[in-house]
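As structure tokens, one chain now follows by itself in the form predicted on its own.
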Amino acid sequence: MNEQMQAETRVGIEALGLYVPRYYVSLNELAAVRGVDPNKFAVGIGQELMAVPAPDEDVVTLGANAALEALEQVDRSQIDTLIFATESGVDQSKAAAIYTHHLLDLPRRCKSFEVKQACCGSTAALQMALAMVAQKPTRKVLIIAADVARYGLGTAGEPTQGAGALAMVVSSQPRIMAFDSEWGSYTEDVMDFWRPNYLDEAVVDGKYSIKVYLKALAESWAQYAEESGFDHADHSRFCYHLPFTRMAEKAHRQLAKLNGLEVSDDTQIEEGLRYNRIIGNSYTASLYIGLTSLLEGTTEDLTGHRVGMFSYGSGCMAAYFSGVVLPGYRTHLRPNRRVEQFETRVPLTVEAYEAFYQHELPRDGSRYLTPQHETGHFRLSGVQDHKRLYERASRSAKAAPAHAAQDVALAG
């Protein structure tokens, strides 16, 4: 392919799938038992529920999940290559795209593996992707970002804590977005937000880490609009890297003030703040959650409009890029399944939420079997000589002690 082709090639998403837990819990509640103001929450973050991962639930299966959606409308024996982002890995050495690759019966042709860099991984995975598929058009790439964001009780992050996995599948034959090829980039080296290996807990400064959040995204705002030409004007709708709603509303008039606007307008912002406020932060699949929100809540028709989205990963790295909406979108997007995803969804008491949270896996590999919750069509069954096993869920078998799942997959 000549380099004029090369130019020529539109590449996007053709098609996206999310999943989140079966679990919440109100973070109504959550003040009422934690002594605080529900305000705090409702308001001061912007927060109402929590999505809470049940004990047989982790980033692949997560991922998995939302996976299985975004190629209900792809023939899978196309996947090219599946890239996980995810900052909660399984295994040090073994990526959660091997086990994902297994339970979805991808192509052994398929390349898989995981990259990290705190929220902003599924964004890196993203900007590989397009290059592949730039390299070479018959190419398409699975993104899945999944994440379980979580601190310790009673701190002040636990109320953005929460989980989820977002997936898209990206190709020459975009159907619900193409991007645009201009990019701003930030790194630099702070300590804002991390997680060492010796803990389960993030570690976080909150105040420092807004700050960081702010300036990343002036410097790669700034890149952007040099190498692009765009203006704020020349945007719709703005998605934002989300650890909590309010932080997207704060970011918004940052952008503006950078682009001599006195007001920011939160209509454009609005509908990709709605699935957060119900599910919480899901760290890489963040940025995409909302993404989704957006085009899949908003009643204007978005054909042909850009959105400015911004990707934000502590320690830090940034990235700010756009997209255009695609003719036909709607068409290849599931509002109602969404709507049934949220409105099923299982409330926690308090108790039972620490419940789950304090749950943990044997740590010297012995046999273990996990207790079924109601998941969905994936789940960890248990621990055997330090293997984690996969399964199918079968779905009229919900709340079934664990022994009576089938079709274990042992993958190690």
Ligand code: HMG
Second form
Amino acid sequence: MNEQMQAETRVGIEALGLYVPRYYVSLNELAAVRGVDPNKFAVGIGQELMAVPAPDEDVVTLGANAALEALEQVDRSQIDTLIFATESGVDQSKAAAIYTHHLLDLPRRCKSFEVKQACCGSTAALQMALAMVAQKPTRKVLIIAADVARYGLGTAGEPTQGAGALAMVVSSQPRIMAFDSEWGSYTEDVMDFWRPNYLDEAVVDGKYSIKVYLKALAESWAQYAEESGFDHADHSRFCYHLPFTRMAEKAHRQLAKLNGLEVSDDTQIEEGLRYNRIIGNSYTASLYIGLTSLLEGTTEDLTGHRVGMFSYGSGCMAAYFSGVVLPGYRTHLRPNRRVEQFETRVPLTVEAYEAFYQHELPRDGSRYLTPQHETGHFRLSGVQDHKRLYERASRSAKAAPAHAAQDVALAG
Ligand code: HMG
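Next block, the form predicted in complex with the ligand, ref. the form predicted on its own:
Complete assembly follows, chain above in first position.
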């Protein structure tokens, strides 16, 4: 293939958007209340803060907020397809994508649907988007990955919760990253983490899930390396699915070992861990929030550098793939907005976090208005006749943590 044809078929990320809930809880405080040594969470798990969605936020509002940023630089009338990846969907039939399509005022001709395979759903969406754009290069596909990670209060999984959303526009005019065409994949029917329809929290065999994650990494890397001909040294940075940042350190060590390296170089992953350390697991969004953290946080110019990426979804399906950072990528990123997003978040006491966690919407079809908390541009205003009601938020709500908890207690 000559250079001109390669340029014509290059497909990748044209724009990115990231959104995190406005509230968080400190894992030091959680450790104190749970009677755990704080270093277990800070060092053993590698997490500092955990994003907590307000009762008037869900994956639709999280995702719409992230997409708003991604669409700032793109003509939204050109969006051909919206793929919403989540494992914390709000309806068994109607896709979160349809609500989001409406909130974002996307064209009626834009196809909109939801995909699921645990944390790997976003990567399945990406593969689909790459194929759709390669088939018709004028297409632009908006991928939204949004999730709320929930385990039981007081369980081993609790400090690995979190929430967030990442949106990306995939097109044949990539400005941030172009993806390589060779991928490695791995599927195996395992019960490491799952959530039956009747539960709001995941069931997890934590230690086993780590083993399966590492096995899936070895298997998908092997196929990727075989088919692409790339070796470890062809990659300047590595991003991993991040249930917690310590997992990436374990994975990076294993990848080094698989490639005959005696030590792994943590500087190849560390900038990619920064956002997740203060957000927590965001399931489908987590790998791509890690990529955003890397690209926005690295002082070195990464133009032309290849980034290796590992996506893992429990159950399980995994993928290994890579992309090359494009010239001028920095002008299309928003590191300053991230500083603002993170620095203006509101800390919750553990008690207020638990009240948020326990908030439930009525299940009998009655009308209920959700108390207004701090959100992004969209909020879940309530439910009526089993229908979810969304609205643009005024952004005037400034609920203090104690007040937030009280609202929820009253609402319940
Ligand atoms: P646990 O039982 O609390 O942890 O569960 P532990 O006792 O094994 O301790 C964790 C680490 O902290 C250990 O280090 C301890 O030594 C260390 P390691 O052996 O791993 O090197 N530690 C300390 N370090 C410093 N100072 C101390 C101290 N005490 C202990 N004082 C577990 C941990 C991650 C299993 C739990 O939180 C969990 O079940 N989380 C949820 C599952 C999960 O995240 N799995 C990851 C792989 S699966 C995946 O990524 C998919 C997922 O995102 C879902 C999807 O695909 O949709 C989860």
